[in-house]
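Below sits a lone chain in structure tokens, taken as the form predicted on its own.
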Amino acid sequence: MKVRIDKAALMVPLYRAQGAADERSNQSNANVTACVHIEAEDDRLILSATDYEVTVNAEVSADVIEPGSALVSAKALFQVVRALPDGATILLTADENHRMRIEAGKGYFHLNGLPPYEFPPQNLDSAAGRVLVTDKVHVESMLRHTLFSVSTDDRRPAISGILLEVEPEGEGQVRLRMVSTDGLRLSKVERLVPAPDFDGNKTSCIIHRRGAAELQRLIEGSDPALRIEFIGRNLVFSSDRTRLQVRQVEANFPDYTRVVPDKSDIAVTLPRDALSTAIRRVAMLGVKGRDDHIQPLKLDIEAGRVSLEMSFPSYGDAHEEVEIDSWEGAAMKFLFNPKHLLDVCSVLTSDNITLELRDQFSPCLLHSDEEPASQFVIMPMRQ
């Protein structure tokens, strides 16, 4: 194999493919799932990587001098290419000993590889399935609103990913819904999007967090459209000459409708930026101990203001106040994980944020009138 390609052109598919390589074995190319498979044919390169749960197949135009294939460490190749000068023209060569040479200008690198035939067969499912084509700006926004609250505990597979629901609304539209939870908080976001060619009924699936993270890489490209295929137990996303196949999580997502509060006795609306800034200030003395114990943030809500307090046994305490204009209910104190509040503040773009609560022990609903399709629930902490 011998190929000439610009660095900028190679970085895009390589960035996507190396993300799908098995991160647990990515320190070595001894495992094929830590490698990227490169196929040179006609006038293109096809880069593939998989950890058997997530598979990426990305192609890019290139000057193929000699067709062939190679299998090398995804992480090593990505680090080498990324370190080359911007604007560099790269010459990739693979010999009969499965050794790859990367040349750019007067510099060169060699990477030891594996026989290309050891890479698992590419069985990106091409069977017919339900197809949805949408503008990926909607999906990008929904992922940003939900990925942060996905559970990282794989012992609880039902919440180890994002629930995706698709509901036809008639007149060529579908309602997309994404929901995530880690057991202590929940995020739910909806979008009504045009989908005149959607040929399926209401459907739902759970996208594992790794698949969702790789989907974020995919939608960073210039192609505005995203094609979503529901094929058996797999989801296939296609955009920008890249195909991402994700195995669905086979579990039942919790009934999120029972978690979102429908009544509240206290409602307070605060300026989002002021709240976020105040939380960061009172939390800055926090230093996690060996047990990673999280100090609670105390919110003292009363007419005209919200007081924020945190105490740190090793350092001292901190106090801030945020003025409020809109407030309903009795004065009350609440304890929250400060990170949970900050995460919500960081994904909302509205000027104000509303907190609705029933009492000190019930779930707190966070939302904004400017973004009515986004709702967040966090559980209070206990002293």
Contents of the next structure:
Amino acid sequence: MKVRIDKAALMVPLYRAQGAADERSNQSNANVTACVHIEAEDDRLILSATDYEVTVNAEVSADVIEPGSALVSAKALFQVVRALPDGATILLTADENHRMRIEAGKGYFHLNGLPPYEFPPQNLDSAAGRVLVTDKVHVESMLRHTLFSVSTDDRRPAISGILLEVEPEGEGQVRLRMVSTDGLRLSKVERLVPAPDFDGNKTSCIIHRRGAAELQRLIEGSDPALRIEFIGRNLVFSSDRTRLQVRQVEANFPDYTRVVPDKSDIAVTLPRDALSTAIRRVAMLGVKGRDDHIQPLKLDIEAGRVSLEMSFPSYGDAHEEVEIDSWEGAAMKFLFNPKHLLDVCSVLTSDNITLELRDQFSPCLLHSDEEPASQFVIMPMRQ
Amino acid sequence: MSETALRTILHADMDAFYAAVEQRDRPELRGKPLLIAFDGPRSVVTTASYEARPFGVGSAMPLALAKRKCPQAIVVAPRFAQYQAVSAQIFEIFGSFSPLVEGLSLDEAFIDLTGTDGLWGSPARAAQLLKDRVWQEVGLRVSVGVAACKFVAKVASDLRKPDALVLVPPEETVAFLAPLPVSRLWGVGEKSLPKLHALGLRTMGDVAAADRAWLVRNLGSHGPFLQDLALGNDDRPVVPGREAKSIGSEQTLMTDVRGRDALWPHLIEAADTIAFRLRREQLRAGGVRVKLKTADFQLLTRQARIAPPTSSARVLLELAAELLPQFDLRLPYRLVGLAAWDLRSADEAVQPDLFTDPARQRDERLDKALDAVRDRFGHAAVRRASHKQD
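Moving from the form predicted on its own, what structure would you give for the form predicted together with its partner chain?
Shown next: the complete complex, the earlier chain at its head.
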């Protein structure tokens, strides 16, 4: 294999592929799941990586001098290429001992590799799947509103990913829904999108957070269209000459309808920026893992204002206030994990945010009028 | 290191603590070989008095073996509540010397005396004063080591037990450690000792003098770590307030058992005991640990976090049930234990789960009802129905 390619062109597919390679075996190239497979043919390179759950195949145009393939550590290659000078033209060659030579200007590197045939073959019968083609902006905002609240605890597989539901709505439209939870909070977002070619029934699956994070990388590209295929136990996303295959999590997502509360009588609307600034300020003393016990944020809601308070046994306490216009009810107090409130403030882009409250034992619903199809549920803390 | 090099760390270790408390409280036991243990066919010695130790008897030894080695020994059942009370008294004395007291167990603590010269005089004086006060006020002997870091202080207190006072001035640290065997290095156990010996490293002096790169090649990152200790470089701080790190309950079984069904009743028992103690002490646990000891004395543990923190026996058990399959349950086990860790005050705010099974909340009420009965009639008065089988 011998290929000439610009650094900038190579970085795009390499960035995507190294994300799919298994992080846990990053320093070792003894394992194919830590490697990127490079195939040079015609006038293009195909970079592939897999950890058997998530698989990426990313294609890029290149000047192929001699076709062939190579299998080298994804992290190592990524680090080397990233460190090369911007604008450099790179010459990649692989020898019969599976060593890859990376040359740019006067510098060169050698990476020891594995026999390329050790990379597992990917043979999915794409003819069998249902296909949905949509504008990726929908998926982009849905991911942004759900990825942050996915559980990071893999002992709970059912919530280790985002629930994706597709419901045909007639007239060439489908309702896409994404739901995520870490057991303490939940995010649910819906979009009605045109999908004239979708011919399936209601479909739902769980995309593991690693696959969802890869999807986020994928749609950073310039191609506006995103193709989603449901093939057996797999989901395949394609965009921008890249194919991302994610194995669905085989578990039952918990019944989210049970915990998303109805509208409440007690609703308080706050300016989003002011609220998030105030939370950041009062939570300051508690950050940076000084204390892994989460201190509650006290919200005191009364006519004309919401006061925020946090106290930290070993440091002191902090107070802030946010003005509100509409509050008719009696004064109320709530405790929240400040991060839960802050995360929702961060993913929304609206001017205001509304908290619908019942009592300190019931979930609180957060939403904004400008993005009504996104709902966030957080569970108050209890003293 | 510049700031920490000038520290004065004292390590205090009570001499044969449980046995000494029994001998203090029961004069007829003084001067006699004593084994503190529940008297059963499979129990283990928790402490042997100094009179018993020349017979080759020590803690963690099976009681049956200890009795063979020292047939004249008197076996006394432990009274943990009493040891806890005495420990609290001792820690109060420790705390009067410095606010920085890090308890390692009921009978062992590090005390950071840095900057207390004005109060107690030289480190030697302070150490003697501490020993005298423990003797006068509690009637027990304590061995003390004083050095510039935790590791050396601990080695020093252990060197001439019992009733020892060993002072290692900072400038003599390396010379003090040099002749000591490598087995006294922190983290050197049965596995690494032969390896060190094979490399010709028999004393701490050998380790201190070795080429650092050579150590890395032969021992990996453990090498420089051991060399730092052998040179007396240990800047771990004294972290106060660690005494109540966990609440545990364990049982050495009458016969070795295999399989989940045989272990499970013991875990139920332990969870009930622990949950009761958590609630009595107004605590909740943020983690749970299952401990099993194999028939050949290998101690295995698995642990997990609990969110939200709990004092419910049922929740502790749920976690234990998840941890149990991580052990090889085909092996025979001789000890089953459960411990709650990451303890925190019960009035701290907790984050409830969105999907929490309402049964859990019912269970908290059940736990409280059980506690009320136990407070009146004792711990054995009520048990869960799932105990009935045994």
